[in-house]
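The chain that follows stands alone, in the form predicted on its own, written as structure tokens.
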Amino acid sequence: MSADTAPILEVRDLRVAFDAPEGLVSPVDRVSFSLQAGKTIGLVGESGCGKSMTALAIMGLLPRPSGRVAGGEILFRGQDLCRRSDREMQKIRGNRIAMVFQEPMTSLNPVLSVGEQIAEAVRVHQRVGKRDAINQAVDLMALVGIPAPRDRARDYPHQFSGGMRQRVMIAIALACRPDILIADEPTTALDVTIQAQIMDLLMRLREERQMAMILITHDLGVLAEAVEHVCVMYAGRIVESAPVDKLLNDPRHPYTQRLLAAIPRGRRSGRASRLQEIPGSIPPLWDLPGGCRFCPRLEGRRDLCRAEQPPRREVGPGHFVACWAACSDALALAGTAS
């Protein structure tokens, strides 16, 4: 594999490891996925399912001393991750591999003007005086669309309505101009209206700046035109992983079959159509099925379902699922075709 064609980042079997009142929990499990310079990749599933905790420990930002990461790797460039020493990861976080959380008004400081967040996370990496530093803040407000940003870099979060707060840490974020940037649920707790707004501005500025980007949601509609390709993330491990079009239009999974039956679709013949939900919730992490993990929530089960878990099996190019009856209905057509 030739420079221009390896992956900037390659997670290969990560597993995340709790110390809990009940015992050690794997969050994460045994997950893989790889990213294209340049490219988007979503991860997407319901709360809980551990598509934050993925992110997290690649920013090296596992919660101490319960949580670790307890087997595989994360690539940077080919370098491991999980093998750099804390300093070392200083030097990277933020600057070669950035983050937008999902609770901006938690995430920044309430005492320190917006301006000052900003040019801290300049500072941080780059050999600049305050002065310079407080320009590129102002700079960068502007590149993410806060009006009137020399001003405006004297507020304080509480100033900035919730649209303009994620604003904030999208530049902050964007501060060091990252190789990678990892959206974590960016739209959360926004009305519709800005939803749309910061995904156009993530779009942009990862089309101008030639990023690669982590987008992590629970709701797959705003996937289609956002991504190239999707993970879908259940029980703490990936299901189902595909081009989006793919995936959209031919989904494996079960569980991936829900969701998408689960997105709201207007009205039809004049009545608003019912919402699918789908029955029972993700099992706890001390409380994990033996078999499939998704198996309790289906009618129909099989014995093999309940009894082991199913392999990652290709069912198309570049379509991956991990289900038996999926992948024995994709091998009987193969079979069929030869």
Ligand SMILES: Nc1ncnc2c1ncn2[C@@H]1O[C@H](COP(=O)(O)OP(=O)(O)OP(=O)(O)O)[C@@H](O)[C@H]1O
Given for the second form:
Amino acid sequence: MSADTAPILEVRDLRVAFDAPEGLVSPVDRVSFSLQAGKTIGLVGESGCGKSMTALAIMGLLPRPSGRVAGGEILFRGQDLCRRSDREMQKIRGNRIAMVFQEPMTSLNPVLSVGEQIAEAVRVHQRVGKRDAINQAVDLMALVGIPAPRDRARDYPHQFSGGMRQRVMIAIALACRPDILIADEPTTALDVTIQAQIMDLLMRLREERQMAMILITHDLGVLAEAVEHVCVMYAGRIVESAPVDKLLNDPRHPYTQRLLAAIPRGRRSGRASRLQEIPGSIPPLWDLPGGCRFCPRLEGRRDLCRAEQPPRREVGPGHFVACWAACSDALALAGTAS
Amino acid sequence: MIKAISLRLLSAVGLLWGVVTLSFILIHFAPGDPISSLVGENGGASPEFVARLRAQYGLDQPIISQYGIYLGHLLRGDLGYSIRFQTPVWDLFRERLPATLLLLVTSIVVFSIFGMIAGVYSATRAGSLGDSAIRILSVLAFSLPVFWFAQLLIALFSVKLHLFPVFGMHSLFVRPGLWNSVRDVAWHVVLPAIALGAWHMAVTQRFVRTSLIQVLHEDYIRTAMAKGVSRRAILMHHAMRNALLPVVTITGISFGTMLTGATLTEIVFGWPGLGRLILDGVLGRDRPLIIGLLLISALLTIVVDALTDVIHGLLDPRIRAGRHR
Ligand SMILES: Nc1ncnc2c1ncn2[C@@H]1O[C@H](COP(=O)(O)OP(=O)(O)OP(=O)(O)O)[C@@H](O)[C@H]1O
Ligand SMILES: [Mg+2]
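Got the form predicted on its own; could you also share the form predicted together with this ligand?
Now the full complex is given, and it begins with the chain already shown.
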């Protein structure tokens, strides 16, 4: 494998375990994906499918003491992050891998000024004085589009709107020019009008800084322009993973197909149409069905679906699906071709 | 800002006036009166003499005019004349208030700090053996009656171990020099401060623990961790400032209880503060003294309340902003 094709981040069979009142649960179960330097992948799925847990596992920030990585590895530049000590992870967090969270309203410390909080991100990893750090913080605020940054740096989070707070969070994440930015639903909590601005900002900064990015979302609508590769998660598993155009135009997993159908048509083609709901809901983590986890929400399920986990099969270049139906289609196709 | 302060002052004056009026009425309707208790203790006197004494202290006047006269004196800064001690009330206070303040402030400051340290320890090691041990000690300190605990301390540390003095605030003989007398007073204040402060330390420890555990689960703590900030810096820089907000409130509230506790502590330890005066004043139905004491406690409470707000403002920019508007 040559240096420039080796992924900067590779997640292999990641399993996250939690001690819950109902017993040991795995909100993330044998998740694998890889991220090339400078590229962006999307992680999509319904609420509660384990997207945030996957991100927190990479950051080494699973809520302690109940949550932990119970299996698999997270290779950053070829080294397993799960084996790093607390101290070593501190040096990577915010420095090489940074994260923007889902909740801009509560993610900033209410009693510290915004400038202080950005400057802290600079000072934790770089040998700079207080003045320099504040100056860098002001530059970062300008970079993320906060007007009058020098004055605003002295203000406190409660003086900022949700969109502005998310910009501050982005400034914090970018403080040390990370190699990887994890953006966990960065726009979900914001007004619709602000959402597009924040996405545009992230896309622009990604280009400028050549960062690799993991964009977590449950909005398939934003994926087309934003990412190169998509992983679709369902109940802790990746059920389909494909280059973005493949996934949008030729989804193989019934869950992906439903998700796409659930996007209002207006978003994709200009015609307004009714939002299609996916019938049923995600099974609770402590009561997962045997076999395929999506199967109970499907009409045409077979015995095989109920009995056994579908394996991950490649159905096209870089296009993987974990579904018995999709696999047998693929097998049938392969059969007719030969 | 100016409006807020004047509003505060106005309400403080209103509160003090209410305290005076209410205690005036209550004392008037309470059984017994200062002259009969004074005369009774001195073996009795003729009715004429009693009547003369009454007239001398203005007690023969109708209650309304007594009240008016008292308020008039008060407005000129005159707290009246203690019937029992035969001294101006203000002189009694000037003599004894410093001792009470010394005991109260020492106790609050020292045991707030200890309580915070214990609280941080138990919050960061929640569920550990140390946490459980602290919990047991706290419950104990919380439920011990002050006077009983005080006597226990004296019995153990003074009488048995001879580590601390049994009584009072000064030794009979102290070598000259400021430093020597400071050391002497410090040595005397240890046990009373413990007796008074143990309860406060327990309250502080419980509140810091609860509050800190809650704060450590906040999203902004996760943000700080995502920046790569060390655990220690997160605790000191990010968590403590937020966790202290409710603790400051509770310290202000606990001050009222400490004031009562100080009375009992002073009586047990023979501490030359206001505590003994309260007992004597009430037993002697000494109206000017009782009202004066109530005024002082009300004033202290008002000051502590204002101080609580100032500290809140220093800790929390959201409160600071609210005050400017
Ligand atoms: N402390 C916890 N203990 C046990 N289970 C938890 C805990 N926190 C979260 N979970 C479970 O983990 C699962 C995955 O949660 P996660 O936050 O990763 O979902 P998500 O995909 O990010 O959803 P959303 O779109 O709502 O952010 C959820 O089913 C949730 O119930
Ligand atoms: Mg999430």
